[in-house]
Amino acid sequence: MFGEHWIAIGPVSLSETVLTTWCVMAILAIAASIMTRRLKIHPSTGQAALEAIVSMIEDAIVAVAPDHAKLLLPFVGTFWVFLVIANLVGLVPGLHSPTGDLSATAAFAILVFFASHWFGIRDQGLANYLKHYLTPSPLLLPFHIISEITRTVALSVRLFGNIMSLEMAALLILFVAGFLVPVPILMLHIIEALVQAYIFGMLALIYIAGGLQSQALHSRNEEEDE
């Protein structure tokens, strides 16, 4: 059963999701250390591929938050790469994608929730950042709070539902049709994993960019009122 506890140390237990997540993080950390150890002006094939990935992520960030690309690139880029690998883990026989567990996707969504506020407060200061919750009227404060909660819940449930349904559909088709159609199922899993990682990462980027731009929008509205 997915999420079954593998190791128990007193009251603390580690599930398959936790262990798989830690393994993905360790693999990414080791790979990043090796690939960035000997960077050259004239890049090798591996370095060129790595630079292309970073450039694509940076271009996506610039399209949403052009003034904060350098600030957001480390967090959003790492988040995006992690989601791609985590979604593809399910292709390994005997393993399941951590993103097919609601506890993992909820943790990712909560991380995005705090990151959006942290980046906004870091860029604008606490007082200026909180002003947009009272705009255009303090009466809208409860609705702003509800919006923050609902979008976090929706973000976690959406990724969980898509990855879990994808794995269940693949298992069902393989059970019914045997191994006569492994390649189409494999390609479907890869494409869907990449799409879901992109969508989740883009939504996270939009939420964080919204926090960074909240004060700018507030100031613009004040100027228009004047």
Contents of the next structure:
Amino acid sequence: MFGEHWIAIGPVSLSETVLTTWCVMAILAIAASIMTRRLKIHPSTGQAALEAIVSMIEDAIVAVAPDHAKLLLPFVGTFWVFLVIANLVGLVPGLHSPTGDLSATAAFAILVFFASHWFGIRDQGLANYLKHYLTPSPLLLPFHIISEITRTVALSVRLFGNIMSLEMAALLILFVAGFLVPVPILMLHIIEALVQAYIFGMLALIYIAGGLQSQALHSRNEEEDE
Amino acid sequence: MELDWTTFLLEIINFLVLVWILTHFLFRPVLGIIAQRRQSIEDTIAQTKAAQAEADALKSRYESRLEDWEKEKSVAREAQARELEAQRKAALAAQQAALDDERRKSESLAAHAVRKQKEADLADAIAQGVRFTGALLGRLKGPEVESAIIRMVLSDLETLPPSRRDALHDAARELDAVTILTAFAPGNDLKTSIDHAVADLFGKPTTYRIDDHLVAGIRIESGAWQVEASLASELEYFKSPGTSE
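Let's see the other form, the form predicted together with the partner chain, since the form predicted alone is already up.
Shown next: the complete complex, the earlier chain at its head.
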């Protein structure tokens, strides 16, 4: 049911996940464009709510990586905004959450994986960044590598598993118990969608911040040792 | 749970596109307006602080100025008080001087009036004395009084110093006789004494005449020289000014 190919354009076949993602992207782009078209110094209620959401995202990033909040806000903020909407799409009858597809969550996890390295190298340089894999001992390098791989896999599977299982559970209950019985599960779906979006975004932020601050932490430890 | 690489790649691309979209249409405008508001608030706070600082400075300046004014006022009041005191003292001194002048004038006028009164009283006293003496002497006049006066005169003539005697003698040199005026006709003895005294003093004979104006007494006329001792002349002497001193 997830990742079914609906449209084929030449050799490229587009899955439901991609089409739903595009719809979500279009909705977000249109909504963002409309809501930010007439921003004023003295905000309306809608603008105040929008500013509150963006400020909350910024504050969360500042709490983890205070020196790189502006740099990380677009990437991490986009994860939070997109995942909340993408997770909730499954509540719409006939639609499935893109995050219930392992291909999508793996793509997001891979993005986080590369982003953490990209921001770390960008901030500290390649040599300095790679040094932290050899600390506190070069013997720990395999474990660092295994950690990078497993946390990326865990990131993708966690989101996929939670969202997919919620939709599966609701579907099974619908088949077994009948109409309206899955409503409590759907309520749980809302909470779970928000929680999973928050967890994914927060973990992505922590991984990226870890890449940014690893060498700085190593330098500080060396200074303390001296 | 299989991995579709097309979906995988497209989701990566989709997410990166969404990052760009949300950056340009959501995060950047919202963060921009928040930054503008924050800047506006900071500007307002800065303006408020500047206004507060300016107000504090103005307040301290005006307080300082008020203190200066108070000091200037107190100094001016003291100066004014000193000036008023000086003016008061000057006015008092002028008033005192005027009063002293007035007092001196009054005293002078009073003294003058007293002196005039004294003079008038003295003149009245003298006049009354003269009237009284004249009345008294008028009642006492007679040959005896005149004889006593004549003998007193003759006695005085005998005691004149030689220079006066010579001068009287020289004055009568060209005269034929020395005139003797009396109020009453002298007796023979008295005439003899007079003749001897005149001859001794002037070296000339005598001629006698009666003059009631003398009241009682004698007048010896020798040219420009006259020797008189009479009640009339004494009364005239009392009447004359300066006799009281």
